[in-house]
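We begin with a single chain expressed as structure tokens, specifically the form predicted on its own.
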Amino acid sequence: MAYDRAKMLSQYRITAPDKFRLKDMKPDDSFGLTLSKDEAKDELKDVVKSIAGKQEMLYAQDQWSLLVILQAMDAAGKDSVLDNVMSGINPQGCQVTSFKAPTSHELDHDWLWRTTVALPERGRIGVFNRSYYEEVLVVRVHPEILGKQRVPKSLIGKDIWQERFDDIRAFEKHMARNGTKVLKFFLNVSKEEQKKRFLERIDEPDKNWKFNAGDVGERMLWDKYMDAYEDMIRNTSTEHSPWFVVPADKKWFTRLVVAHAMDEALSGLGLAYPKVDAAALEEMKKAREILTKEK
């Protein structure tokens, strides 16, 4: 099925968040495209390989680093993502990290630091599985947590959050000045797909590992999570790091859209395969005559 798949992109990316409203993204959208189950498959299958023969150039080229971040609440489809999009990347290429609750080494250090250390190298993609971006989401949810933090209490006042925003695009402004590309995806579930992805975890035995009663707790503070979202979104969505709002009750479309952002972010990069100088090339000359000489 045809489409205009920069068109597509310019719809889920957020490029004036002075302006941008979370009720206005549409969880169910699917940018008008009604394709089958099989239809989805070939398109992404497309797509993922047309990135990886660029991630190949990319781990060649060793210059650019590309970070794929993915945000959600829960059952918005991130680990699908990961298994569908990242499936068909050189696994010697690609990185992916998870960030679950720090660890009390962790807290021994600056917020951003579990992070700064799991950065993808330069030639190579790196997947965040949440992010340093959970520090002005659950622990702004759940104020609390920052009494565990061990940061010093002078340092915690009422602008905390905003501070915190500010560090976050020095910080992407500085990955991107220094030639890692960040990409930032919020999976856009709807409350009602949330509930009917965590029914189908408890009524179906191959699923139920995936459920976390926990989860449901979350679920209650909705409303805040969303808050959360939105002010996250509108104060670090910027020109070198914005951010996609994907819908994300279709795990096909999400797919879809995630990796065809992946795809233009390493089109945008300028990659190619390093040139080989005359002297290597005098030495592979050299090389093939050997070889084509061996009985």
Second form
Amino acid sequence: MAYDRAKMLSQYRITAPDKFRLKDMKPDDSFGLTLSKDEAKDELKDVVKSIAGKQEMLYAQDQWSLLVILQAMDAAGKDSVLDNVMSGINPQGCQVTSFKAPTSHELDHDWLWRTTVALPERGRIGVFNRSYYEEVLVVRVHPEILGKQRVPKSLIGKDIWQERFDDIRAFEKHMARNGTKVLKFFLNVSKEEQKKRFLERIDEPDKNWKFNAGDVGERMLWDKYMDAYEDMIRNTSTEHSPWFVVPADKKWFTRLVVAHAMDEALSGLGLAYPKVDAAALEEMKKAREILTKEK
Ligand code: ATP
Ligand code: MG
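Having seen the form predicted on its own, the form predicted together with ligand ATP:
Every component of the complex follows; first up is the chain already shown.
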């Protein structure tokens, strides 16, 4: 690693949310790194290997869990992060959940319910492809969705979004206090790059399946989404779970930042393999004897 990873991550971690402005973050930034495709691949492989080693300890220790949240506009590279970062991790210890428009069953519950039941168990890494943050993004940009949720009208006032932020902060504090480390990534793609990627999906037959005509409609609301993202980050970046605003115009860099942030977060948990007590050691000694004497 020919760069200072702590410094790199600190550029994208939002620690002064009051001063945060989305326009100060450059989607095509890569911390001055110019890696070739192969170099980036090798570099990522090393980081993923390190994550995999720590994940084994996380699983063995069975106390902490890690929740990774991915939020982004369409075509920002959520899938590429999932494919390339999670692929090297033992699937037994990792759960990916995608959240689409809520089903009627989900709408019978409050907006935090479906993500709560999908939280990772102790010892696991859980990844949310979209999350409860959609409540202050798509729902804020399309407030008519609130009607479908059947929340009593008297409870929806002018402070509704501030109340949602309060609830998210409280929920994440609760998770922090109970051993779930929450890592949140906003993959910050530029409007130009999104257009390029949409056109590729239309023009390249192998990518046609990824194209969703509805995404163009959401693109037309770009500025509203950016305002919602900025307000979300300003209101929900906290000491225990800050947002990372990850440049997303270069996919190799996006993956690398997410992987490093995961590896760093796992390092901070003080993981260790559980120690075996004297009685268990004695038992193992006996088992060893039986096994070696076997004919
Ligand atoms: P991909 O397009 O790569 O398959 P995706 O995450 O964009 O992945 P889609 O099925 O295209 O998946 O989109 C999911 C849609 O569901 C998004 O437009 C998102 O905003 C919407 N959605 C997610 N959560 C909610 C919610 N709580 N309320 C309303 N809409 C939601
Ligand atoms: Mg989509």
